[in-house]
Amino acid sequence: MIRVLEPGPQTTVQDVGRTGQMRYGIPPSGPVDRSSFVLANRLVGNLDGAAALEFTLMGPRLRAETPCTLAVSGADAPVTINDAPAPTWTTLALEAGDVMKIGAARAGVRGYIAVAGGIDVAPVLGSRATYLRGRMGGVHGRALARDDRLPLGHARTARPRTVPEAARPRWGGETVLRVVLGPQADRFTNEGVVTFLDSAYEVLPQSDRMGARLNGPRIAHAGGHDIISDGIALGAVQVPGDGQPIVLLVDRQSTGGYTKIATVCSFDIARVGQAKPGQRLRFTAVDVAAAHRLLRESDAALAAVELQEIA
């Protein structure tokens, strides 16, 4: 059992997501940065999809009510246990009464706290993931609050390990995202498509788990920005009438009536979700065959990460 002493600005329970419900208007939710989430779970001996915590910009302060094993990954944020510095991307053992605190992110936006055994809240529609707008999953469908108590599942024995430095992501700076143009790229002028691919766009503070709102050179439509509503994929880049792109993320709506100039490839979604307000993003187009190849390479790289034993 873990008790929440301070929840942070937005900390939620997430697992790998709620599949098969978009037809009912329910998004998958789950972690914005899937690779960091998976590696945290591996560090504590969990299956990749076990429920863990996702925090935003600043982490929570938690107290172990029983001995447990944790790991923190994702955004670069300071971690302390009983006020003593502790490493991220590393298996950490807590005794009953120990207090872990995670400070403000120095780089990146979203971090992950995996606990051996997983967060054992009740599944909703087959998933423990929190969907905030739908008030579904996690702890009563909301972000964590002070004095919440988080039950833990049966834990496997977790050996002390760490993620090698080379396998840890680096956040910050100008980021280039791979996109496949379409499905409505033909609804933009040639100049508009060139503007989209040749310009830098700044992440706005209004961004959230639903989508990253961007600001930059206006993207020109060829014949209006409205279409008959159709399905929205992860990473779809909507461009409403103001010509400013919105990259849709894990809590996106299921359908929408704005033109979509491109789709960010799934292996680059974490880079969108880890970009702080004010950070600049650029887009580069790849074809579908290249996107498939890059996805296979990304999946293989994650599968190949060998956690290092700690003596």
Contents of the next structure:
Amino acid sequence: MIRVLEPGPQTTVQDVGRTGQMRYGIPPSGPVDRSSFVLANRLVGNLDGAAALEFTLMGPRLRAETPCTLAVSGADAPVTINDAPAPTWTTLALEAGDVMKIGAARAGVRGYIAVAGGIDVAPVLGSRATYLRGRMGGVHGRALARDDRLPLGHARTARPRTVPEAARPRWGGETVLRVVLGPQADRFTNEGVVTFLDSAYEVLPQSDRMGARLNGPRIAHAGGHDIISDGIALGAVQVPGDGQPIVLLVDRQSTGGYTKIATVCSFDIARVGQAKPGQRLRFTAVDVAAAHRLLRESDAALAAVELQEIA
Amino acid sequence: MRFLPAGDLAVSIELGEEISVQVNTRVRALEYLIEHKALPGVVETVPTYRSLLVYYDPSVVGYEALCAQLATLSEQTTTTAMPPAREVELPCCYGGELGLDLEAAARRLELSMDELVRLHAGAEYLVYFIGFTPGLPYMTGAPERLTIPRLDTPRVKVPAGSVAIGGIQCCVYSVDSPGGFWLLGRTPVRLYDPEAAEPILLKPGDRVRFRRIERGEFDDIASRVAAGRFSPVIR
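Could you output the structure for the form predicted together with the partner chain, given that the previous block was the form predicted on its own?
Shown next: the complete complex, the earlier chain at its head.
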């Protein structure tokens, strides 16, 4: 059992997400940065998809009510246990009464706290993931609040380990995202597509788990910005009438009527979600075959991460 | 028919250019066939008016192979026998504070409020798809006489349960959300209830009818809904 002393600005329970519910208007939810989430789970001996916490820009302050094993990954934020600095990307053991505090992210936006055994809230439609707008999943469908008590599942024994330095992501700087053009690239002028691929777009502070709002050179439509509403894939780059792109993320609406110039590949979604307001993003086009090759490489790289035992 | 890539994990299949019962029926038939045949590699599907978004696992099926299989299946959609549609009855209290635009809509359509309600409640609506917010049905079925442009200024917040019309469409807002349709009335039934075992009431392909109720019955049903002691009539 873990008690929430301070929740941080937005900390939610997330597992790998819901499947099969988008046809009812319910998004998958789940972690925005899947690789960091998976590595945190591996560090505490969980299955990859076990329910963990996702914090945003600033972490929570938590007290272990019972002994437990944790790991913090994702955004680069300072961690202390009973005010003594503790490492991230590393298995940490807490005794009953120990207090863990995670400060403001120095780089990246979203951090993950995995606990051995997983956060054992009740699944809704097959998932423990919190969908905030739908008030579904996690802790009563909301972000963590002070004095919440988080039940833990049965923990397997985990040897203390760490993610090697080389396998840890680096956030910040100008980021190039791989996109597949379409489904509605033909609803933009050639010039509009060139603008999109040749310009840098700045992340706006209004971004959230639903979508990253960007600002930059206006992308010109050819013949109107509305289409007959259709499904919205993960990473869809929607361009409304103002010509400014929005990259849709894990809590996105399932359908919509704005043109989508391109779709950010799944393996680059984490880099959208970890970009801070003001950070610049660029887009480069790949075809579907290249995207699948890159996806295999990305999956293989995650599978190949060898956690190092700590003496 | 067009296949449009939607990133590395999804493809959108467009089966027509317009909003029509015929095209949408093919979309839902294609979805039904995919599920029925358990097409390998398909993760989930999202039907809309004239297209189906298919999420797939590229480690199981490649893009070209999937498109080829979907093309073959789509040829069968015109002859596919789908399971019978469900008929769902939604009680609706029209006008007053629960239907703020009834009077203005009647004026705009040059009908009396009573005629407008009679025409709206007398029709059967097809759920084309669910989207925008959890459980919100996109429907048509109202007589042509009720076609009305959307509100000039969308409302910032429309209460959940609001029954509304815009263009040729009818919808029921499933959660409190912004909205640009004319609010005719409200149903006490929850189309989305995150606490329920089955949070979503309506499915694509359902037929919906509105039963006109008075305020007393609305309040009575609303309290039964809140207590978990009301189930809408579904045939």
